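A single chain comes next, written as structure tokens; it is the form predicted on its own.
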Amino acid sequence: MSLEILLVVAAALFGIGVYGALSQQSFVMIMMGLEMMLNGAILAGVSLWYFSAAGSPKGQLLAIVAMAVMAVEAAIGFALVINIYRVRKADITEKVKALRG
């Protein structure tokens, strides 16, 4: 697999994520779009690292750290979404006018 193919796939993932994050109203779908954007960025970074560093494990370690940060971000985001739903009964962005109460 060549670098160009991997970068095209990464750009496609990022583009689909941007579209998903900007076009949806559901909190969960917005978060899925953000996760796809991060996956595209990680794929681009790891593939660039692989083809430039020639087998150095630092790129793989960077990907693992980035995925761990993504997992923490998703857990915090879903906790916020659950809290907003419990307090305001809002499951889409239009129902939340202001975050202050």
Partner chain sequence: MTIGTDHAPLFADVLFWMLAVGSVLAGWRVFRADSMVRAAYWLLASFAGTAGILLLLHARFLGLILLLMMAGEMTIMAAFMVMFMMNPAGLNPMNMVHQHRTAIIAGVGAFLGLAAVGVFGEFPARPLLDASQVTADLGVELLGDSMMVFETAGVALLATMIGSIALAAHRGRFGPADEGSEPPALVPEAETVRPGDSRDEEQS
Given for the second form:
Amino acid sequence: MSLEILLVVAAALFGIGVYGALSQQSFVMIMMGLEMMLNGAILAGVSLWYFSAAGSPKGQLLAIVAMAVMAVEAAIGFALVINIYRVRKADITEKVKALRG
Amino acid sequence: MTDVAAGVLALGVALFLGVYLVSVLDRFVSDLVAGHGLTANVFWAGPRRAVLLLLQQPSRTERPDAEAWAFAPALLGALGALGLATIPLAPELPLADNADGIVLFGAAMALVMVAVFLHGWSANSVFPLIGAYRFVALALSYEMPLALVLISAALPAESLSVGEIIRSQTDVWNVIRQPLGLPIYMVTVAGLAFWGPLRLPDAADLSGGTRAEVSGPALAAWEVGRSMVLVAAAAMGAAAFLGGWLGPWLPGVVWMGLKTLVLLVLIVWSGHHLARVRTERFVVVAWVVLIPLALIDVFLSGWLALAAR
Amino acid sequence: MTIGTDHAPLFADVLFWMLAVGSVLAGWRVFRADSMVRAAYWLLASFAGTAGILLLLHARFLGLILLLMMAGEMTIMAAFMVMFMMNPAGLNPMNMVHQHRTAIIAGVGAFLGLAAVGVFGEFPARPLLDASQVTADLGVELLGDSMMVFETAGVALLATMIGSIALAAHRGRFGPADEGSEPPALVPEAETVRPGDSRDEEQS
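For comparison with the form predicted on its own, kindly provide the form predicted in complex with the partner chain.
And the full complex, kicking off with our chain again.
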């Protein structure tokens, strides 16, 4: 286990997330792609904290902020999904072509 | 390595005794309620049922999610064992005293939601699915009060280690110092192990809910897993609020066992005496009453802990 | 580089490789599963792998909190998928993707770029030496020097709660949220029906 390998693993998780967020049609699956990217980001942040921050807790703080972002993303995302389904009966991106309500 | 082996052995014995005790208690209380005379039946009714289930033919549904269906009981049991492993049963028992024990316990108990949802979902049948949805609503409601009262218990100890939390209660137990803590915790335990008035996901009114389509060894594993979660949660209640192994004259393990037993009796008793609560009513009570009370508990405990420094 | 002092390095290495490979494989399965519940729980498995690696890196609190958070979030996700998606149980094979080629290229490109940064980048070698106080340090940092960051995250979460309830609540200040909304056209290629349009046609 070294910093390089950890960062490569984090990059793989992030890459899968990019693929998922771009390729999926369902709103919820797109959110899963976003979460996957944050998963990689958290792993990279904590690896750098462990190997090159000399134990400063600020590196862990970054991971906490990333988790808060994840919670915000999920909550707002689900609220938007409910709202757009209620108004347009749409559950995939292809059904929402106009931004006007 | 011998320390770890001794710890694992102690954990196994504690789990086995705990699950057996739950079956005895359950039968005992139900016999009392039914007005039967008390017979030796209470001691072997549980094992007999286990053997019966192990010999029974497993049932199948049309196109279940077979892997997830088999995985759910194993996950539930593993989470119960993990939860109990965070609790030092006696000062000299080595396995447990993890520096972040109470967070590990919280994480294990949060994953119970996954086990129950998978169990209900994967049968590919209506009643189990309704049971699974009930449990999601139940779990999202009890999670917050559970986490908050456990945090309050950790405040006087200034540590997340369960051992430290027990040691911080040498002068006065948390149940006296934080009167709101134990009652709220016991309500969440009933939800966590879906026992008593909160037995919603596999309730009889859903003709069995998540276990409606399960029979044979899988059902035995599920019920044992559920008892393991109950034992772990009761042991954590004894450790966090009743001073764990602390007590005069008797050895620590015995005190721990007795306190756990008291909490187990409370929960099992409630299963035969209190009516089942409707899901939506519990959700409202949890968010409107339990969470504010738990927050008050956190503030009061923090204030007291600061004043005591 | 060996980690910590309380793990045997070989044991930790084997565990790390299992967790890393498991995490990436589970992440890949998320977008290949037919059943929506399985997709959600594969993502949880991927997060569990990451949480295990965080525990190996002595970020114990972060790893456990990640697991705790994701258990709830992924169950909610699974419930949402079942509500909103056709074929949630995966009884039929399903492939709901668009711009597939672009997405693959972007994903591989992101992986290669970031991996190159990881492999060829210069990072200072200042490893964590004493792991005994990691959680306590984090707590002091959160309520000490970085309190502003922590409070900002807290206020952002509060704003999120208010915002998401405002968005999702059925009864808003201006009446029911779905007033005037209509189901979309049944033909796949038709334009999205704007609220109010089709109702007039039906009445006339």
